[in-house]
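For reference, the chain that follows is the form predicted on its own, supplied as structure tokens.
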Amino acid sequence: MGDFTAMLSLPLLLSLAALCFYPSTISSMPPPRFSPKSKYAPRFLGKPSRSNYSAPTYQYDTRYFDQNLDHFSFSNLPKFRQRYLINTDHWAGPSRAAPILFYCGNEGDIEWFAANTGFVWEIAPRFRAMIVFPEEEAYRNTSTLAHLTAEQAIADFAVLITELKRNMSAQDCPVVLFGGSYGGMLASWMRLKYPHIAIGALAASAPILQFEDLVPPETFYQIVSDDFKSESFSCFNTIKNSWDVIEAEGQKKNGLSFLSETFRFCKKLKSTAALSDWLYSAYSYLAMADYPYPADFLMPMPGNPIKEVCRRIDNCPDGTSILQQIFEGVSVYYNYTGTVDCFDLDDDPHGMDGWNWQACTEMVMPMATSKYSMFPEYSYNYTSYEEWCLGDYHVKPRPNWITTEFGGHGFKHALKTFGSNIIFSNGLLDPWSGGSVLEDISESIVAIFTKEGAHHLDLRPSTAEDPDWLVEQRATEIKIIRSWLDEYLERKRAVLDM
């Protein structure tokens, strides 16, 4: 569709725990340059900024719903209180069959996602719609992690929507689903599994094909590398050459101390792997959030942050060490504001570690790197992956379950035959776009993408700095959503006129 036409995103864990997220990456022998036990690689959304968010403040009521812990068992299990945010300021009500815009909550604090999903808030007045942001509570509590699955999540949403509509006499009000990253995956899967609950879904940056052998395992990191290479080949090469330098320095006497001081860590590094993971994470998040204007979705960063990283690396004075160049560049991600005195590797302020559990159970996303990337070459090794999960969580991953539950092989035929009303939106700078849908499947399952776009940029609040292609992308999405609602209302009228 337009620039959005021709051509399918997150490290579900860069290294299982090192995804926002984010990719599951375990390397083969020789040992990887970063440890599969690391916490620092991107999840679907990664570590959020510790600063105050600059996103607009939206008004909502916070409510709770007594939700079933397990929808697929008849055991007498306790319920849990599911938090959700709701706004009815613009809702025209049941008598007008006014729509409900329902955001499929991700693997973190729902208020964070609500603050960064301005698109939903901005279109609500136009559609005279209610807004609902539910939260997945299971990620917060180790005792409920066993129930932290995509199947349970979309069942939670289905039950919540059904009860909410019943309580508000809104049974005839159509529901449109939204979600970005993992939330986008949930939105598309929910539309497929519960077509009677929601009439359509906007799935932004949703890597539903990042499983098994549906896409090459090198895809994610190759896109990250290409983002840097297209900005500056010398910058790309500096990063590519830095891994050997880091490893060599770490082998020296007091080398870890030197690295800790060079990169200003609050505590001494225990291994070079921890530093490598920290850098992997930054480069991946920079690619994901390579927005055309300043934002602090993950960390406070300037517009086109990869351009700024490479500018700093390339403009270092002659004689600057490669380690210092790397530090100058990566500081764009970790310390653009200049307010951080030292860096703490152990920080998960929004509870994103729940993703690690999911990556060790059903969200098994093979990741690898090739010799053409800016990262050390390694291959995906499921055996190592499984050993890590057994050791840390005492569970064995099910690498084939997602494709069994939601499809994947032959997805074009399956979606065309059984699906409808889904928008897959992507920005090709986003490394997760490589695992998403980049081509129209049918008249109503469409792919919208932009070459310059990054991780679910279309869902973010609009700004005066939005480029024309982003304004056009959102306008296209609004037009499609309007067609879904018009079609729904026409069918309702036809039934009433019979």
Given for the second form:
There are 2 protein chains.
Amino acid sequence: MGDFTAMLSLPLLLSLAALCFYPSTISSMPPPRFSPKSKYAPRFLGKPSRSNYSAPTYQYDTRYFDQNLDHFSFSNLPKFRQRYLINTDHWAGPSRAAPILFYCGNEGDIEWFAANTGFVWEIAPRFRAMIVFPEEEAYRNTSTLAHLTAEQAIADFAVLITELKRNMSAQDCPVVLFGGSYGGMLASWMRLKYPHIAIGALAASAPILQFEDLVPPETFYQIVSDDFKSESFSCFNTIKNSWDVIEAEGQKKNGLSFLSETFRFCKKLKSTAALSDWLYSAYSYLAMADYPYPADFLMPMPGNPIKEVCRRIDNCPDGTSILQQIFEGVSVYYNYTGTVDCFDLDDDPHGMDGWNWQACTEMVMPMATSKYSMFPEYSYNYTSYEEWCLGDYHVKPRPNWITTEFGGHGFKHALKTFGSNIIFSNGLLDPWSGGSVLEDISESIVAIFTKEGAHHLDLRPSTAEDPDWLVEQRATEIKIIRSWLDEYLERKRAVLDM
Amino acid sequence: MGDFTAMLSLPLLLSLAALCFYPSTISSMPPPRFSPKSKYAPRFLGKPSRSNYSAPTYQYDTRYFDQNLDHFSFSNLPKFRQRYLINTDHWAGPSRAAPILFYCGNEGDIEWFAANTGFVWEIAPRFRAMIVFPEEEAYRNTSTLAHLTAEQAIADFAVLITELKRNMSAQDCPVVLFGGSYGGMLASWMRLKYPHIAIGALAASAPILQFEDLVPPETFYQIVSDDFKSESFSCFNTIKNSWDVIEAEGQKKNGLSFLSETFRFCKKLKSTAALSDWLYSAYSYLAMADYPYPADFLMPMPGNPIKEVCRRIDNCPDGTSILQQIFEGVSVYYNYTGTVDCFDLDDDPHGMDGWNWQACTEMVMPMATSKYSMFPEYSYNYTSYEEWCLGDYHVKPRPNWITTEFGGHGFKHALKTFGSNIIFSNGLLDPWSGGSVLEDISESIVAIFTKEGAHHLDLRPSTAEDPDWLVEQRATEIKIIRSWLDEYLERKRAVLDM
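Structure of the form predicted in complex with a further copy of the same chain, given the form predicted on its own:
First the chain shown before, then all remaining chains and molecules of the complex.
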């Protein structure tokens, strides 16, 4: 994949982007930065506002499958109905061992993922493939939340695929996995754990190394900061200087009122922490969605939105306050259409949330900020992380579990002679890229990254505005997937000929 | 491994042998054959009578590790204390990246497995290795039985290894897995699921294909029968003819009393089914333990015990009844020392049993007998199997789960280009060999089988009576394990040199 690493950037159309910062400084100083309670905290998946989104619509049947809630024990738990979307319009069927393109559903509404994963829909005809988009439903229900784990999710997929193939006499049809963000992690892990079920996986923007100390905890926010710095050093500095100003203002009498007015919040801020969260979220999402053309993910934004943020910050008239500059900047994220009168923080601490639960159980991704970032310096502190989880979710995280189950420090080393057929795709503007796989591990476990790309644009529907390098990246991915299928069929034929 | 496939047989010292027949014809005709209730039913592990056993004793520390009962969900379940045995006498330590030989504990007392797995103890000095024997404890307790699954077991091992290495600063020390019978299945599955934790596995007599219809359900009993037939056709025929005689006798008035007396049961038989079970068990264990020299597994037996059974059956004086012949024969198994006055069936249907539970949950291994066997013809009937499980354990089996989780029909095909470093060792006299891997899958996932071997003799302590082919087999296994370690260290060094 060496030919690809030198490519220019890939602005990933933000699809499944939203990421979670997880618990942090809620109860400690300096002020909260990664508040897990705020809906503005970056996460893998936000709840997209339907009204804003105008992605292509695709045709599919919606079906349900009775799934075991717990595959790994026999406690007589109830089943749950797993929803999946299926399209067989282009499928050449079992007689031709035609492939099944299987999207590893993230924690969220699968229809939304289906609508935002155009790549799979677009390649299906040329592969004469069936398309399946299963949903991970456990996140919807507090009573089933305990079983919302990556291991159960990929086991769900394994059972669903097996049953689906049996019902369609499609046992010989190869399955190719797709996933972006958390779904990309699931895709790569599923290929590793169920090689007999799927012949390969395209794992887009999958930060499978964002655990323990596999990468420095500062990685994510450093990339966010670098995205801004590379657009404009003065913009980066304005943001970097703004935190002290916010803190100082918050200390003043009526300071919170003043901040609330300046940032046009509908209700008065209760703390500067809430404002910080709101800003952290904006900067993080802007970095994830730093695409080269206008996109409408969680929020409609212009192309190269960070450039626009910095243009606004840098071009304020002389004498504009730093707070006003910041407000002008983040309005690119929160109010690009200019239709919002006031902003509602809506930080309901009682809102149940699947991803936060996962962050408090197995998805423990250490986050910190260094002094080289545009954020106030903050060290990762597992103890307060755990306290937050115990307090809010009454659950004790297992911070070493994911690396035990799926691989930690020895991961790449082990895979040099084990496993095959995984593409890790990334865009280096994406702050999650730092926790993903950015180098080829073996001949067929490969990394494709693009310098200017952001969060898994490759999975998005193609558009007329796609830059050449995006077109080329997708072509490379298709070529690799084609080679997996060819190799599979060749071996299959060899067995039949014997 | 081609050089090995032509070898003569390997009589495996029966160590972990006992196998389970699983539910079957309890409620159907012909009479029960695979009664899961009888302690005489073949199973992976029986409860060995300590008094009988005189295996070498090895030195180790006994330690405990607080283990999560459920790795794959967060239901706030209690932890359990996992016992493990450890020896570091010969270990060259972290500085030399000295290996850890890790035995995948079956469902049973780990001290007994340690004592009966001399191979691991004997090779430790030459590899300058640490030895660890963990126990699977969940089977001991009905409240934890729901979590007694292979997936939890190998996750237990993964967590234990990770913590052990962390505590001993041994993160770079390669782990090699060992296991026999069910433990062999765990070893091979663990290598496949946790390649980042163990660099290879010796899976002895591991019938990982004894699921669904991967092999014919008649396989097991056909091998038992063939073992007898190849010793003596008349012996085979006597056994084959005995079932009708037993049935006919059971129909008579006082027939059950007569049978009880003939077979010296302490209490009167309640049905001919109980006698059949008792006989099935004897024949099956005899086949598993058909070793070339005297051994003392569940029962002390002579070398080549089937030859001795058939000698006794065939050499009865003229006029000896067929029932008496059978009794003389199976006494080789049940009473070789001649010290037993009467036999206690002890078929307590209420006895909780870890392996039967597993057979009723995920370890659904279809069993049947063909007309070519020495047993009455019996077809596998999943419906009655399920009924038995629902009745006795209130649990519904998942007959397709193991193949979904670990691989079914496409298993070998998938592993041709995925995975590495597994030895599947078998002896063809062992009835479980038919459900194991008997052909090389790839360059490093290899099959070593010996024509005259039985159930995982290679894992037993070496003895002065070891035939050459056994010595040679172990040497081959050591050579392969050495190559895994060398390759690991070479790659490790290459990384350090970079």
